[in-house]
Amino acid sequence: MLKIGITGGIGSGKSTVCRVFSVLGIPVFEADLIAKKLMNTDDEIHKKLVSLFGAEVYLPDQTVDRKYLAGIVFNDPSLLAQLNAIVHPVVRKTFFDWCDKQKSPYIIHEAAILFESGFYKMMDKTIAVVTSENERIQRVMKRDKLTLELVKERINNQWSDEERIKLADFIINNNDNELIIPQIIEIDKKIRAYGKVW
């Protein structure tokens, strides 16, 4: 079975790309949402970040403590490797167990940092999604109900578009003025080809 990466910066639109290729019967597997999980439910991950963030990481709820963590890591490029560190080998190990249980020509592995994390290295193709900078800003203004100044530097904390693009095999351009479904269904024909020859 084919593994393909999908990744794209934030406000991208890589969510909306991946339900398309749900719809069109392909397994999705949700990098980000599923480390956000593990983070509230694996014991050994919960033990590493109090030992790591102390107690307060996690709220009485026992959920993590997304905005108290964020704050800690955002400007602290060691501290979020420590992080990426502890999530990430349990988040592989999920994904690899998850792959095992599907039955499809080809399966998506959804990611933020797919390139930035080396894990792109072990999909058989990737695909970037892009989208001007104005309008990823514009969407996560609405969506997440944050400033101007929070977006930009969410966006200048990230790889660019172009750095995506250098490494994907595949581009997906999610403007308002182009359709997004056309190029989905392009890239499917492609991969279900691969797939074949492979």
Given for the second form:
Amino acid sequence: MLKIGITGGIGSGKSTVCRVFSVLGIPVFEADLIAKKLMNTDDEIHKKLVSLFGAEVYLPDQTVDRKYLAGIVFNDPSLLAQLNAIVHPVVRKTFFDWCDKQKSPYIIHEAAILFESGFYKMMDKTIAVVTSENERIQRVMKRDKLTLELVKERINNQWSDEERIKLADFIINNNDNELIIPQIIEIDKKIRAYGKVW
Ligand code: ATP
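Switch from the form predicted on its own, shown above, to the form predicted together with ligand ATP and output its structure.
Next comes the full complex, and the chain you just saw is listed first.
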């Protein structure tokens, strides 16, 4: 079974694209969402986060205090790397266990930092969802009720589209004047057709 990675900048439309693949019957592993859940439920992660960041990293209901954690790691790349080193291996194991249970010609692994983390190397092919910075800003401001400055800060913390385009096997253009469904159907056809020879 082929593993297809989907990535893209904040607000590019990764989740929207994945919903279409899902409608086509393709199982989607939402790595960022699963990582968030595992931080609340996995005992090993819990222990390591408390030892690295202190007990106050968990709220009284034992869910991660995401605001507190973001405040600590946002401007400290070394702590962010340590956080990732705790969470990513558990997410990866969960992903491969999940893959073993799927019965489809291919599966999708959706992650915002697929290229940055190096995990794209575990994928057979990758797709980058590309949308102009201006549209991404407008969409995220509307969706998350964030200020322009905060959205720009997040964009600046990620890779650029140029960097993603260089590594991606397929590009989906999700600007306002483009239709994503025909692009997705085309890619789906190619993956199904070439799957056996890759
Ligand atoms: P994030 O990385 O922040 O999770 P994402 O890449 O998964 O974002 P989505 O959540 O799919 O992006 O899309 C961002 C917002 O833009 C959502 O509110 C979505 O409904 C909207 N959106 C996505 N594609 C389009 C489009 N083609 N036209 C208009 N709005 C769109």
